[in-house]
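There is one chain below, alone, in structure tokens, taken in the form predicted on its own.
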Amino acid sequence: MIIVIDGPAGSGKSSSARAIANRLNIQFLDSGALYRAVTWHWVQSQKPEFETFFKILPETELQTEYRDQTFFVSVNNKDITAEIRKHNVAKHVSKIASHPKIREFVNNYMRELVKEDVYVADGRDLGTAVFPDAELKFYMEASIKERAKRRFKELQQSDPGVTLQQVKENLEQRDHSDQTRAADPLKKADDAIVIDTTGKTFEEQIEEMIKIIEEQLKLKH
């Protein structure tokens, strides 16, 4: 079973997957990570030419796991999961994530990986690509402004030196690039339910969120 949330970059659907993972015990699926971890595979293997990186791709191995509220992300047995949240990652992360022969990589990893067990997924194009299917989709919503505090102060331990204006600037792009990339642009799945998060407390958008899944899942907390 597959509980999906989509949305723009700083919506809060990265951090309320988690919350709904650990209130439900269930498993979580951060696919942002994913391309993160390919992004910081392609920009440690000196940026290559895509074509030469597609090569080395189906040999690269991923390893996910949810434990201790922290998704963990390993590329060929190296833990990667501070460094993917980096700036230096972070700004080239729609480039890489808008090429097909990637997503599919993605895709494929993600397909597997939810065979078994229960899991509520984060991602932009899950609900219309990836698990057209799932058993509940969402889709948040939220103010530029906001989403960018969102993550400024996500990132001011990891990267100290990221500025709000960057962070700002990053997520515009990103939007651009995930809203009009040809392959799996960021679109809400016309049977997802919409969670506008502006203005509202993390606790509030989270039960509302549970309430939703208990009704129409049956799972309890």
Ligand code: CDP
Given for the second form:
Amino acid sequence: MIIVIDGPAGSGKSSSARAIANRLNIQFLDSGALYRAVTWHWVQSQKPEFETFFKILPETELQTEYRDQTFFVSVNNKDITAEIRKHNVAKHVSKIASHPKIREFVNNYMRELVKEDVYVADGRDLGTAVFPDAELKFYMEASIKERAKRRFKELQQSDPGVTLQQVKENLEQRDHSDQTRAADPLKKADDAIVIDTTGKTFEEQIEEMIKIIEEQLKLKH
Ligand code: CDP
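Starting from the form predicted on its own, produce the coordinates for the form predicted together with this ligand.
All chains and molecules follow, beginning with the one already shown.
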């Protein structure tokens, strides 16, 4: 079984999915972390031409684990959980994620993973392209101002050099790229439930989502 949460950068998908996973005692899958991991790998490989990079992809092994409230990601056994959050990765990730070959690589990994357990996953195209038959789909939204403020606050510890303006511009650029790319763009699935988080406290928003999950999944039984 899988519950998916899609939406633009900084809309609160990841923190909501985490809270839901903890409340319902299910697994959490952060699909953006996988795109960030592949991007980190590309940056580490000295930003090769894409055709060259695609050739090393089949030998690239991703490993993930949700533990202690953290989604750990490794590439070829190197833990890069902290590295993938840095601006240097955020700067390139949407360009990397727009390539169908990269998307296929990440999607294959996710589809294999969810066969093994019950998941709540967050991303951009999970309800439309990756898991169109998901049991429940949410689409989260919030104003750009609020999203930038939230992400800036989050980055204070891990990437203190970054400015609010840089964070806002990065979110705007990624939204644009994610919504306009040809391969599986960010889009609300027709059957997704919209959650607008502007002006809501985190607790209010989680309560709203848990209530929907309990009601909807009960209806299906
Ligand atoms: O957390 P935030 O919303 O900043 O982004 P993320 O979930 O870490 O995802 C990083 C980037 O990966 C996004 O801006 C997209 O370009 C890409 N992505 C995607 O294309 N498809 C997904 N299912 C998830 C992420």
